[in-house]
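As structure tokens, one chain now follows by itself in the form predicted alone.
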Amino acid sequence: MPRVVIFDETGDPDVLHIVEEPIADPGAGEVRIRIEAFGVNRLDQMARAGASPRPIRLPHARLGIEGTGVIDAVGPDVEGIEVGDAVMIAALPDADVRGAYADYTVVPVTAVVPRPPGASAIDAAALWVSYSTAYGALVEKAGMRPGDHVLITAASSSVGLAAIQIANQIGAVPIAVTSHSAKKDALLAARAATVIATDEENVAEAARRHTGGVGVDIILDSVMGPGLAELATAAKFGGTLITAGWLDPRPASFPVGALTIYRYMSFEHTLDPVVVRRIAAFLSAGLRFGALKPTIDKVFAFEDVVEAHRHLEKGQQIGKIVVTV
């Protein structure tokens, strides 16, 4: 019987257990995936533990925004797929009912896209929510454009290296921020133009020194908490700040003065179906010349689940962790 991964309470990652389950039919406008791929993400790790954004619908709650695999059955009023395609979860909202850890989800069909041609299974569960998150934000929210200065912080998260990949797919220059001088040679390795290590020296200083003393055009951060407001120095005057995540969760300081500031969430565009036929036309031109190539940390098998979101929980991977089924 099809396997389901599921947490009865919030908790560490010991809360989450694999059961059986029948598979669901999809009713009008769905249909069925048979995942054979699925990313391990933040927010994945802070609706087990009790920290989601969103309410989670205890009992027997799933997890999982991000996926891939094979159309398995469509339902009534579904058009353009078929059974067989290749496809990406691009929209999960509702992950704790439909998450993709599982060997089988049934989704709205406007929650997939094709998966690009060419992109393996273990790439394609790594690509849509880094990748649209960096491109959502940088492109569609700061209009991020050629000979930008871009700051990333947490560069060497899977957002962070999307974004580095996005800016020099543009034209931008991506300065990379890590809180680990070590991870300074990978992330070269990764084209980031610099790199910043907080280990060893003042953000804001050395963007300015980088920049010829003007600051950065625009600042990417996944960090938040009260370190936000001395980032911002780092910016320009008239410079865009745009946060994207919660690694800190602290409470943050947000800066005032001349600053542009979004608080970003991906789901503003990952539910807009025309953005995400740009984002996906985005990703896989990308993809398909060698612009864009999703770093991948750990690959780990379904049965160890659990074992995936202990190694995210340890912050030091380089990329996605991704989980085949």
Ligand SMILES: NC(=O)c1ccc[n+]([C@@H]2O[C@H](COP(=O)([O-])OP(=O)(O)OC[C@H]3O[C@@H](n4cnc5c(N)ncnc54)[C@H](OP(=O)(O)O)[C@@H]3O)[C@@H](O)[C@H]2O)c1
Second form
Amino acid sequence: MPRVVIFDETGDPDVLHIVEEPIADPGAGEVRIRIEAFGVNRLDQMARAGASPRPIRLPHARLGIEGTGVIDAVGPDVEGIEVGDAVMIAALPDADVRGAYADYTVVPVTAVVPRPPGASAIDAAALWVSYSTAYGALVEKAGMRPGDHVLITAASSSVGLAAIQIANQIGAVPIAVTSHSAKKDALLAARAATVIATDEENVAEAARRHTGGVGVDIILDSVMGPGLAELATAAKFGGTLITAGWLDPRPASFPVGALTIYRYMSFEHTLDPVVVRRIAAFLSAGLRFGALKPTIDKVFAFEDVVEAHRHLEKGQQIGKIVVTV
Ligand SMILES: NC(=O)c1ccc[n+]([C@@H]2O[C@H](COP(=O)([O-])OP(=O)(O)OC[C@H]3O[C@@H](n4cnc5c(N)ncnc54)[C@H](OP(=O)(O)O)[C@@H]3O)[C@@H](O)[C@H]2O)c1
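Switching forms now, from the form predicted alone to the form predicted in complex with the named molecule, please provide the structure.
Expanding to the full complex; the earlier chain stays at the top.
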């Protein structure tokens, strides 16, 4: 019988358990995916812990906004996709019902994109959410250009590492900010132009030093919290601050002054088929030329999904945590 990870109440990783259930048939406009691997995302952890920005339908909630696999069945009125096609899930706002932590899931055909040729299931499971978020925030929203200096916080997160690669792909200058100085070498190896560790230096001062006193063009921040206003002083006059996450759950101190500020949610782009096509083409090009390559921190087996969440919560990872099915 096919397996699904569910939770009946929110809480610690132990609330997750595996049940066996019959698989649903796809309805009109839907496809069924046999999942091969899924990425473990911070949004999954927030949903499980009771901190989701969207309401979660309990009990028997599913989990998982990201996954990859093979089309296993196609519903009526579906064109352009066939049984056997390898795909990635592009957007799953109702992951509590259709979540990818399972052997199978049924999703609207509009919620899938082709898996890039040559990408393994593990790489593909680590690709879409982090790269579409970094691309959407930096390119579509902030208008990143070649030569821009871009300050990227939580640099060893999967979004942070994707942002470093995308900045390099475009010809911008990625300045990585990490909370752990021990990760500096790994971030330089990941092709950050330079690394600022918040446990040993002041970010804004260091950023100004690295930009000849001018400040950076764009800040991509996934931490927020009370340090946000101070972080924003790393930007040049008229620069852009784009927030994409709130890893620090304390209230954020939004800056005032001559900055353009965006609060970014990737669903703004991943639910828009025109932008999804653009993202998919950009990612395929980057993979083809070797500019983009997902960083995998650790791969867990399906039975060890609770351990995968415990690992995420330690915050020691560099890159994506993936579970194979
Ligand atoms: N806006 C969107 O649509 C969207 C989509 C996807 C993800 N996100 C957000 O992007 C952020 C990164 O997500 P992810 O899944 O790539 O990351 P993740 O793997 O959960 O990131 C963990 C890393 O974040 C850094 N970090 C800094 N402050 C932290 C704190 N207070 N607690 C824990 N970690 C902290 C650490 O890296 P360092 O040691 O390098 O500091 C840590 O290794 C999250 O905030 C997530 O919610 C947003």
